[in-house]
Amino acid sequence: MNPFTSVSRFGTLISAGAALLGAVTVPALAQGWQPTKTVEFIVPAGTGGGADQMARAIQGIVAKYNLMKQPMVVINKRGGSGAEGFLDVKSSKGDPHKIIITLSNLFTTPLATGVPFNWRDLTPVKMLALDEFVLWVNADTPYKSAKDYIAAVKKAGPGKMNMGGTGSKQEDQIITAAIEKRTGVKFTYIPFKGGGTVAVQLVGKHVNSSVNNPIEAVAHWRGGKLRPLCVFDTQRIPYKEKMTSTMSWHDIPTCKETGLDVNYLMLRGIFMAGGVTPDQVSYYINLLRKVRETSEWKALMAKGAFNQTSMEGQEYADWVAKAEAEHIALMKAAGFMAGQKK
């Protein structure tokens, strides 16, 4: 298989029957472990994509329903494409109060940088979902589908589009490589320091394309200032409420449905230190799915489309591994693992 075609989907769909929580406070978590001190919530990543935008979110209904007893403080650290937040992570070994929130990068950044970490430095806690990209353009350019707009890529020659993404051979680049190989097109990558800023880059025009994650870029799509032109996923996103006077997340096709076959999903997932016990990974993996019973949770998936896919557990543990592998294959086609030579 090409690695460039297809990033499998692990793991089952959550029930979408989960019970609402009341108005009634939830009661904090009170059997075994807890913490005796304020919890880092570390993102390894800029303020205003959509891992800072899920701590946060995170981090607000800890708080509304009482759901521990220590305040949970959001620290981005951002530096080195996420590498700073996970050595900070990696140097705790055995501190139970200190928490990351994982995406790609968990695999792109030691890969293409040669830091060394690796996610088995880390404890998994809990995948809390699987994110979509999208293939985003200004709502103002005349491009109806993702073939209207590679054939202008193609028109327009070598480099003379560029797509705008966050950082450098992380995800969006990745997706950005696939499409140039699975088309013969040629952008000039174009990075930010968040997904929040490469959906503002769009709005003004400074960038032809992106491939934000829904979260990133629905507010501007709701404002009619983006437009959707397909999801990097092997079916449609579910949800059907229009977000738009017209459009739904599921009226956008998948890209392969528009000739552009390629898939990408993005881990969105907790971890801990390494050298924790059972008792301290047992306590967050209560806390967050107490999180995810929540309305605020459940608004939250809805409004960024994402894949709710949720896992635990050796389950979880095989499956990073198994999107470990994917990556190392994904990147080394695109020539963008440490010292490798194009």
Partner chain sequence: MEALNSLLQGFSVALSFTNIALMFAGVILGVIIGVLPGLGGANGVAILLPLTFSMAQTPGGQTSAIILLSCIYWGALFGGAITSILFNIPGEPWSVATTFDGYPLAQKGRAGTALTAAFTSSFVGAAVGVIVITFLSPIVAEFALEFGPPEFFGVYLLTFCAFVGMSKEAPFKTIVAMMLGFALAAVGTDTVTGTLRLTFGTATLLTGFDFLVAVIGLFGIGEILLTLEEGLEFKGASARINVKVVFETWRELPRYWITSLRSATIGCFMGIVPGGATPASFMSYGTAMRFSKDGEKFGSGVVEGVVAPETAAHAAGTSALLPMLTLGVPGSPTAAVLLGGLLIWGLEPGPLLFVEQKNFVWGLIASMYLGNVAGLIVVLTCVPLFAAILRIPFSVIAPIIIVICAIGSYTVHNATFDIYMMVVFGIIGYLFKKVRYPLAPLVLAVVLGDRAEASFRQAMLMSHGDMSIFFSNKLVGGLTSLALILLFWPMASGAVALLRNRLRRE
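For comparison with the form predicted alone, kindly provide the form predicted in complex with the partner chain.
Left out here are the partners and the other molecules; the chain alone remains.
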């Protein structure tokens, strides 16, 4: 007998033993489905944005802790406000080797452009976190609170103050429209390509305010260039670590506290293609649970001041359905629906 065969037999034995041991300790992994080839992680947005950063962080964590036997690759499909990515997953019905991270364009893109897809074409896997939105102004301006600022916008007259935001008819513009609706002011909304650009435009005083996500503006806040006025959530952000010499995320009041009753949170969640088996879904749920337990993930959450709400299964699907209904209402009110004349 060839010595090599015996070695490899022995190897098989060991790995079988390990699998057996594994079965005892982590039942969810050993039984059921496992990826058999490279998993594509679709990002329906460009490189460098919030969704992209999160996807690449997950990819890195998975690789570092060896959480998956097969490699995971991040692929950006930003075309048509993300429609490219969603259509790709939609058309891969039953393919368990494709997951997609969503931002609000899961709802807004089909509504605003009429591109035929809906979250119901996909299988919800897990909500990872919710992204906060904060109303920012340049630190050189005199506005100390949302109230001051809204009063100033009112005083300047309709359309005189600029709100910078990411994309058109997406989350930033929806929030702007909601503010306008609550307060009766009128902004001129200027769309830019990415959140980082918006923050820099605000630092350079080319726009008067922005509703940047925390992670997009935090560096400029810490650098003393931007000032947060309020956060569009029902509760304050829980992170109490000091970000500037005087303030932590927790010190930013909610917009409701300052009399501006607008709330908006953006979904950072994972979906798969339609028609996948429950086994396959639970594999990714388990994987993502492990990702969420790592210190790298926790650091990312704190850095971006994310709302760490997480859901799975039916609860998640219900949440998405509710969020969709809210988006339809908001977009209808703002006149952003496809074919709707403003």
